[in-house]
Amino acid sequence: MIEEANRCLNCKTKPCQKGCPLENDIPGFIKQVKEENLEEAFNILTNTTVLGAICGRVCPHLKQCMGNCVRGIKSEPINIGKLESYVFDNALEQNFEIEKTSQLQGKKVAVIGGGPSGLTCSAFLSKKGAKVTIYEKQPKLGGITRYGIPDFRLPRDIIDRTVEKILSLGVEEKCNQELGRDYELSDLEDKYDAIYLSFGANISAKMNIPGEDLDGVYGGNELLETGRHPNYEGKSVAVIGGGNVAMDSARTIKRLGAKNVYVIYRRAREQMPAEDYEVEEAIKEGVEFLFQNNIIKIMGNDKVEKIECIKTELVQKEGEKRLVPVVIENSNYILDMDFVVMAVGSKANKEVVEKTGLETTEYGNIKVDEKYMTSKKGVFAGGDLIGTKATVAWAARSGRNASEEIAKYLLD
């Protein structure tokens, strides 16, 4: 990984930097790097995230970091994210620690869900000397990283290395433990100085179609989350959607056996979210593409039997930055299926949410301020439960800001 670091231009506008939701100082510890200096590039990247074996892995570098940097213009781009997860799998290896400070000593606050927004958050006010407990209703921490995202794309021993770091700080965890179910947040209110929430939006979204109800349409985002799939074997299999949920979603079905994957997307392949790298792992397995279509309807006696579906063309209508998917009349085909799996985006748990009594947004989103407080003092929120970008480097950065919010709040 020297030689790759020694492309890298030490630019002084940083513009990767700019393109990193996290804003780590990605020079600076490539320059570390160059010099072979793999702690002191670790402690650059930990003064701003904790995940870099994580994000080095699964982040759309190339529409962050990577796509701005100036080696891109006319050759290659430094590939940051292995170098990022290279200088956290050696800290993980040499079991470097993360330096601490007193600041918070004495302060007790609950964070309820261990994902990235939660570990983040969790971290860093450890990292100041707060005593900090994660409330995680899964067996282990981890939340869209460990539930979410596939190990064929990210390995759990990784995954484990990076909490067991994280826990290392003095955080203590109680999984198991879900929100309305075990407790309420009134339980924890009386023991906490204040407290957290970032248990995700993991609930896959509808399209409010005919047909969505039958057996046979299953949400992205439960299926990779709960890892209970249907037998494919010898089935067709249509994906709705263009993300990374699509994309992990369309892989995953297709090595369990599916006979035919199908991903839908109503606009072009530029302009799907999941990164260029991710469709051409997907195609390489035998997925298929349907760009510029969508589903209209999803038939059958009781259970999924056929689609329809409709061609769309890419126009610019007045007031919209990119390119709007419009139907082209008459274009409506049928194709047999077996299954549609949704992913065209998630939402927060409803019932979860008005559990907390808080106020939410017209979305169902949790409301908070500038400041990540909610509807009730000393109650924080962030990451996916709040509307943040939905990738594990901004539900990172949310994690990050709330907690310097949070420091601010335990110290007036």
Ligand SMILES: Cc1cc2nc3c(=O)[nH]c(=O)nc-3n(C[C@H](O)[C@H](O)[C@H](O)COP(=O)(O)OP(=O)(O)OC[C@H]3O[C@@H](n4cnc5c(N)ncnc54)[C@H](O)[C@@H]3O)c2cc1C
Given for the second form:
Amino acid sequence: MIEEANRCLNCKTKPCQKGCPLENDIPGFIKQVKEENLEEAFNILTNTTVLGAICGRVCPHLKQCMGNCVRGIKSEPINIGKLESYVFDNALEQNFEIEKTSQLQGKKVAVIGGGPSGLTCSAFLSKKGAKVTIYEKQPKLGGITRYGIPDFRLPRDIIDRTVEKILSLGVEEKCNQELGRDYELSDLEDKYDAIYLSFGANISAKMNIPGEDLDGVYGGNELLETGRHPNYEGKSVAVIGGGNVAMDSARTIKRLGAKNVYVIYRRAREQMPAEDYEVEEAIKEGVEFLFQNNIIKIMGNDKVEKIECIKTELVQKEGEKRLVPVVIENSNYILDMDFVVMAVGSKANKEVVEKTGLETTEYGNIKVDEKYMTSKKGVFAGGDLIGTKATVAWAARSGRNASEEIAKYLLD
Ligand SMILES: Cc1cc2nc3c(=O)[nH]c(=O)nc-3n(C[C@H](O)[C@H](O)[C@H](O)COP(=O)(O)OP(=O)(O)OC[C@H]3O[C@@H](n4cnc5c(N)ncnc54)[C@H](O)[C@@H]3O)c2cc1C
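Switch from the form predicted on its own to the form predicted together with this ligand and print that structure.
The next block holds the full complex; its first chain is the one shown before.
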């Protein structure tokens, strides 16, 4: 690791930091790694993040910090993710303390949803001395990092140790407590000085194509969240989409014994939101990719039997940033299929959102102002629930930003 750290040029302009959604002081912490001062490296990172052990492993680094690394122009960029998780793994093992202040002593905040955004907001408010309680519907905290990203990408003990560290700041957890089922927003309003909503957006979007209601059609988010899969042994499965959910669904399903797993993506490999190394891994594991193809119909009597697909070409259209997939007429074809997994996008839980009575955006996300405050005074929201770019680091960033706004509100 020291050798990798020594490759860092410690650029004055810090392009890597600008590429990091959390704006971690990357050259600063790497300098401390070079000097073997791992506690100071941890202190520098905890100014901006508490999820380093997770982000170091699952952030799309090549699209963020590492994609901006000057070393990457002529050779390999510094492996910033590995260095970040090295510093955090060591700190969690050695139980290094995170510094606290007492600015918000006596203030009580409820956080609803214990994913990256809620955990980060809770940690930064606790660091300032507030008494934070996280209400979480699942038995454990972690959000999608625990109930979504498979353990072959993110070992569960890493999430456990990260959560323990955050709880050690004095955060209280109330698990198996679902908003809209066990309590309503109004039940908490009198008990807390502020509320932060971070219950995510982990409901699979639909494509609205014929046959989508047949047995054997699943949402990728739900399959990964619940772990309740059908028996794939010897079966053919089509996974529709090109992002993290598609990749994780396809690889999980292949590992669970499916004979054929096809990822059907309407654009080309280069446009896939998933990281290229994940595609590479999936191919090695036997997943097949049908790039520039789209599904248009699912067929069967009661359950999925066949799917109809069509080929696409990519066209540059005026006003569009990305190449647009356009179907090629008469290129339709039929594939025998047993299951279809939709991984074409995620949305917030409409029922739960509606019950809060808060204003929403046209996409069904909770609407916030520039201070992360919802349409109700003292109720803030962040993460996937407000439609931030759906990555761990961006969800964490909105949690940290919101914690600053909540602190200002509490001290006003
Ligand atoms: C399969 C998958 C793989 C992904 N892979 C990556 C990746 O590799 N890298 C990356 O950067 N991003 C990845 N993402 C995106 C990333 O995980 C999310 O953007 C991030 O977790 C959002 O954080 P959040 O805190 O806003 O929401 P979530 O992580 O969804 O957390 C919300 C929490 O609220 C809880 N909750 C929900 N409803 C209620 C309720 N009614 N009452 C109480 N609690 C509730 C949930 O159980 C959950 O714990 C992936 C997403 C998925 C689905």
